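Okay, so here's just one chain, in structure tokens, the form predicted on its own.
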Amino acid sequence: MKSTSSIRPWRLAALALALAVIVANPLINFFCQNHFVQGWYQSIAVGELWFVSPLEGLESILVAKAVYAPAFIGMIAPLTLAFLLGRVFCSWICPLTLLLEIVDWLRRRLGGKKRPSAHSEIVPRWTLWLVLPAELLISMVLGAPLFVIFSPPGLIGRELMMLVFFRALAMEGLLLLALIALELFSRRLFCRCLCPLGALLALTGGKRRLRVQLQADACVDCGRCAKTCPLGLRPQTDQAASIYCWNCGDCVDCCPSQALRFRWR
């Protein structure tokens, strides 16, 4: 029986809307002098509400060796979201994910070439758990919050701000091109193995309330879910319930027997 799920269009719409907010922000501030929305994904204020990326907030605390209460409070909402829903920022909000989805689409449209596998072991998956402590340690040694400077979601916001206000792009934007180039070798390599923010959100959402659950007796072991998963997981062996899953729902959509479904625990 073919699945009637249609999660992917909603996810792509959420990604597009999230990027639209960041694109509109500098334009509105520049042309209308309206500061209702300020900042980008690292730290964004909507009216009186302030949301701070958990990793950037943690970096700032460790580097400054002090807790700035408003920033700490601003971290609560993103951490709560990750605790309940897992790493959904990465799959439903992060602008880098949308850019990589566009790369996938262009590859299919222009060349029809087979996309690189997400099961590639160019970089081991467990590297994800090394980059987080390494990034925090290096930031403390240097006395500078590295991910605040080089965060891909933050870079996209800053590049847009630079373009609107100064008609120029920063050199750090080349990092985005490098991450897109990685897609030529292994699908979502940065997201799977190298993103410290993804590691922190995965740890926070390790006991998440929303999970993709496998109904083993309904599974026909067709392997479609494993081919579809952007993180190289094998949902047919219940890996979608692991800490690595980012709840994108692609495996749920492609399952012909509806053996995979979101379940609220």
The other form holds:
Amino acid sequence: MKSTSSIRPWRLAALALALAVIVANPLINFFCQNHFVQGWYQSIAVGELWFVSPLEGLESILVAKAVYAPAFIGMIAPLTLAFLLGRVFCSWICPLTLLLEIVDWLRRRLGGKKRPSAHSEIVPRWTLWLVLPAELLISMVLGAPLFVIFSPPGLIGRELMMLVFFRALAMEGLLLLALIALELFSRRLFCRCLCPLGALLALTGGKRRLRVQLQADACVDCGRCAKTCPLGLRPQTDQAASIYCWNCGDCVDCCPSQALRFRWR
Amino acid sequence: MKRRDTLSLILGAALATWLAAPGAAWATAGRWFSPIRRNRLRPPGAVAEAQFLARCIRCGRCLEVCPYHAIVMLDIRHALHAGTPLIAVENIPCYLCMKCVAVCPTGSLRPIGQKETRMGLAVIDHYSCLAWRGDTLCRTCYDKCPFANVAIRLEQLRPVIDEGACVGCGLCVNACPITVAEDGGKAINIEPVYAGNAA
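Compare with the form predicted on its own: the form predicted together with its partner chain:
Following is the full complex, with the preceding chain placed first.
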């Protein structure tokens, strides 16, 4: 099928660039002793501009019961991004997404079975709204933030750093293998239903400006978008405008009648 | 059939306990079993140990900027302390460049200066120290101390620590030629006395 727009190459380029940053970072820090850019997607610094992942920052504030201004200020830019554009961190930056895109691609290359559906209701979609408070509550009970240890994008950054700095891997990286294995059963199950950071970003982007808008009169109801959507949404019923959409644009790309478009409101 | 059910119930319960008990112990271990002990220290400016666990977001930036690669990152074997930074001073001590305290985004490492640093306190084992035993005129720790004549003084050719000035950087530990066989410590060690209820 002829695609009518091409957002996907840009998104893959953004994902590759985002991964390249956290691959190059430890190498430059370790071998060149240049610390202009530090960290990965838990906290990353570009010169004196510091970013802090909103959930990690929130956990730190809630569990430590203290607000530290640099952490708070570092959260502003990511939250603004999510407020305006929605969960674009997940679909355009998160290295786990790139990893799972590669898994998708491998599966297509190996030509094997049909990819598992993202529409499975084994875990209902609203689980996303449970994991965020649950994760925060458990962290506060334990007195130690949990997502900072197990955040998949954080783990990828940490393992890359460990590889460069210590020629070793941290054992918690096994979680990444588990997430890849999960992909054999259900598409993006973790991102869709279980990621507390995704939940926080989705919540922040609930009234986002950038949305995929359905032009109902142009829709030919082919259902291609629903098959493409990695989150198992049905854009032909305007679900791409819902709070769950992460604005990856795959449905916009695959729509043969251009009924789905990104709109800035 | 009934007996088999009972058996599998008992086995199941045993298995669940066997799996859950270490799990529960493991979940709480982080709070009680801090990795901070003799010669295993947080980087400069660290808040008290319980606060550190809560504040640190495990971003690894302190470790990336450390020019001496003195800071290592703990992994999941240290339970809830996974991802936090640690300095093992007998491997690589802290040279007090203070780069890490300047990049911490959460205030786990407070932006302080060299002299306010209190990673721990050097303690000399008088039974192992060559100078104190009277074996040789060793003054390695005195020579290596970044605050020589202040944090470590020589009294009658024997090293003496000044509690008020020692920052606990561990340069002395790293240089000390004596390794005590029993516990793997040196004749001079850094005790994390400022880390709160750490050990």
